[in-house]
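Take a look at this single chain in structure tokens; it is the form predicted on its own.
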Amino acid sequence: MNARLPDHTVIQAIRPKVLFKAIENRFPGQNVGFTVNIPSPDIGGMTLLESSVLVSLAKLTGASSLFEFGTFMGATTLLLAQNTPVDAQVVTIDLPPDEVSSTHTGDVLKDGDANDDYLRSAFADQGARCLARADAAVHSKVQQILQDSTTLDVREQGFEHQFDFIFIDGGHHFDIVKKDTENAYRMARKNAVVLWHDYASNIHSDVTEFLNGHAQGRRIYHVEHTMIAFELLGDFSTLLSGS
């Protein structure tokens, strides 16, 4: 369920069909499909609509170098690896499971801190189980980093200006989203798409608060009926024109 957004937000809401129309415009005369697994019923997964939005943006931009903040069960990592070119590379980062507490308290459906604790606990217990079950073709495209994303040294890793698709879905506290976003722009190529999950979430309000402030002077879109917001950088900013 999406939270009620403040009237003053500068983030532009668009219908999913705007993206789908852009796909039709880019691939005229083609039936553009995608591979998706049955969504996990667990907390923290994405809906089928959100999955189609992510894949649509990957295909619209022709993404070949992708970075994901927040591996969790590996479902989104798998989705991106399955729906990008065979030579694409997906880098994903999450906390080392052995450094995460496997306990949690509170109402995980109403309290953001409790929800994050639950997600970390599930990751500590099970790891990226969707990714672990994937075939060799997927594993050959994926590089998994086990590290606190806020300690990521972009320059040391050789990640500066290396990615054309960056998905931010790690920790949901304001300072973590801010740090991951700052790193995302350092890692982005001139033409890239940066995406955030949990915008307009009833639980993780820090993501919405951060993005509403961050969006000042930028063209950031929120896809209605999802918790996905995104920004198209460089020449990609024209991809929705005429859709």
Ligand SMILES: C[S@@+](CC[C@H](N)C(=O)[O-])C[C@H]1O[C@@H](n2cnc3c(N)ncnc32)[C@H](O)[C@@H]1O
Given for the second form:
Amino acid sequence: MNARLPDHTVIQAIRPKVLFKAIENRFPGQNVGFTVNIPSPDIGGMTLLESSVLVSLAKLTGASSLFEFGTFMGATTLLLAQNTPVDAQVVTIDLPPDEVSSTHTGDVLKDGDANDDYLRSAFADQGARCLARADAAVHSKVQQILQDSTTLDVREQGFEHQFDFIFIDGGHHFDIVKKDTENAYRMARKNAVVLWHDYASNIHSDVTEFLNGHAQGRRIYHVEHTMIAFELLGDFSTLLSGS
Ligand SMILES: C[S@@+](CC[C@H](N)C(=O)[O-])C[C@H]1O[C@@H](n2cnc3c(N)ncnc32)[C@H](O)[C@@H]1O
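Can you give me the structure for the form predicted in complex with the named molecule, which would complement the form predicted on its own we have just seen?
What follows is the entire complex, opening with the chain shown before.
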């Protein structure tokens, strides 16, 4: 799954169990469970390990105001809604279906542009199908935005400093990841976790390239055996101490 990483990256690789240990430290003497659906066989979804990493970070940070760039099937939107407090809100953004046109013809499993094009077309054709069939109680925690994320006006939307968990998994082009990341920091509360998917992906190399540069002077972690990278902001930066 993972691309060969450069020998010298400032991104710190950690094992998944570092997070699981932090969960044990945060919830001593408790069994900490989570609700997960059988992963979709379609491309573009999370693995079970990635799902457990996302939920662990949501539980560690006590996230209650979550934002996702890239809804797709809504599988991760649903995962986050199902594993956060009843009054949590999950906002998720994806492209307006009528603005999507298919242009690439390459191998969707090997060519990043073709893969992105497939994901956009699938969302335009089928919408967030996992969300659509969710229970009303879970569904009511979710707000969907249909807009190109690079045109998001953070201030006008009232999104400045509103979110404590921001997951960047929309378009994978360098410029889109960069713009979504810039917006994510503007949208983040003082204490927040910012996460990226597709770090070390074999096909979406722009995400890796962007993050390796972006990580200079920051503490960004890559969870081994996943394509998840994350940064803990503010007081959350100590959450992994002692794990
Ligand atoms: C990898 S999928 C998201 C998967 C989803 N986060 C999950 O975990 O199930 C990427 C999604 O980003 C959307 N996308 C691509 N470019 C975008 C843009 N500029 N603005 C908003 N969404 C975009 C695509 O339509 C696609 O549905």
